[in-house]
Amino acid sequence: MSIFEYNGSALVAMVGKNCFAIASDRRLGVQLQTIATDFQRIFKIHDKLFVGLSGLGSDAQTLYQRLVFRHKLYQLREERDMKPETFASLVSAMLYEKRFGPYFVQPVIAGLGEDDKPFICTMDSIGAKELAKDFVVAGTASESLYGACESMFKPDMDHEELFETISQALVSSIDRDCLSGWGGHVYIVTPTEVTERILKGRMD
């Protein structure tokens, strides 16, 4: 078993029209044992940035905390919030300059930029980015979610239907994978709120 896949995780981030939704399933479990059925995947960077951390849950509450530190240190300095690209571009330095010994996560990021044009991306472990104009995914569930998502998604949809969207590609992808599941937990960003909703799905 990979050290990716010890605790489980399913992980997605949607673009709609000037908003996003940023999902991930809530169990932590080590291999096949359940630990955890709240765990957070998502953090929160500030109104209009979310970062998603599939993989080892413990390096992905250290990467966190040092993100909100250097994000803490850009805002003192610049007196204004990360932009989702440079924020992209931070995770990605930092994990590059670990790189021979890795934080095992795969992060996903959200956020809404300039004019709140969605931005969203993945990256692995070393930091190397792939940048996408529809949805992206990450953790133990990728495969039946990248199959989800190619079917279920479609351009420019409000943030209702987008949460209708990102909720059936997430609970029906780790219903097929037995390391992820024990419902979700959805983020829907539009330029003026924050929307937090939590999904039941089957508790085994």
Given for the second form:
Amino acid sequence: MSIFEYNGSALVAMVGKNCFAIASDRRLGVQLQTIATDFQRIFKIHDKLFVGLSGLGSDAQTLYQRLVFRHKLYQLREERDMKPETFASLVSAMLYEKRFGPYFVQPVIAGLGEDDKPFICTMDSIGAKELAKDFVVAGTASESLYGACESMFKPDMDHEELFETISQALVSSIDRDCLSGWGGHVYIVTPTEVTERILKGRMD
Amino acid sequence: MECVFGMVGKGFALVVADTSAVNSILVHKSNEDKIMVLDSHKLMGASGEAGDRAQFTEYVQKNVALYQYRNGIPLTTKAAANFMRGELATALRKNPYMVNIVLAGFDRDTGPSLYFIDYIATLHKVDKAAFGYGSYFALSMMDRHYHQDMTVDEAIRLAEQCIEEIRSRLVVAPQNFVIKIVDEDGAREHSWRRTTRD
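The form predicted together with the partner chain, contrasted with the form predicted on its own above:
Every chain and every other molecule in the complex is listed next, the one we just looked at coming first.
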């Protein structure tokens, strides 16, 4: 089994009209065994920037701690929050630093940039950025997620419809993946508020 | 065939570990204590490679004590768990410690807590945790019978059920187990479940 599949994970982010959604599964496993059903994969960097880290849980935790450290330093020096595009470049640089001994994570970054324009991107474990205008996926269920998102997505959805779409895409994909599941965790972010919801899917 | 497991109850946390020290087919001793008392209100059950286990647990214990001497207050359970994770994560890409840990602690303000720490430094706060081949039996048993806010008696009974399951269903089951408990009065040994005497 690949090291990326050791803990199991599923992540997806989607763009809507002046909002974005980022969702993950909740399973923490050790290969075939499930350890916990409330594992956090999506982290808030600031009110308008979220990062999801799929792949090896340990490296996701280490990378998250380093990213929070770097962002706090940035906030102290620049006296403002980091833009999502800048943050994505930071993550990419940090991952490439470890080119010959990488972190086994695939991050998904989602944020509201200048004028609250939604920004999403993903990258591989050595920092190759993939910017997208519609959706990005990561994790062990990524192939299913690509199919589900491609068929369910349409541009300029409002936050209610976006929530429905991303939830359906996530749940239908993780239900077919044995390494991810045990429900979903969805964040809907608009310029004025952040809504966090837990989904119930096949609890296996 | 080592196993360590633990659970959280009402105002306490329990850690159970087998007490066998094995080298290939030989059982060196069957009263090896694998649950270290980190400080007055923390228990650290560790399983894995013997040398790494002893070294790492002692290293953590001394550093936890050092923090208390330097700062005058003890570490919280969460802080101790994160310290351990940090040490495991730093060593992971150089000279990894092959040790899996169940950390149980009691803090005055947050009550009892239990942390699962993998040898790859995956940290997660849980209500029940288990490592080793015994985990296949212990986790299933706990999934069936565990509920929130169990009393000490209920938790001990559940621990006994897990031990019975391990004894009867694991091919080379450990002979003896030790149960340690941590609550507001502190961390202490609760009892043993023996089948052989050393």
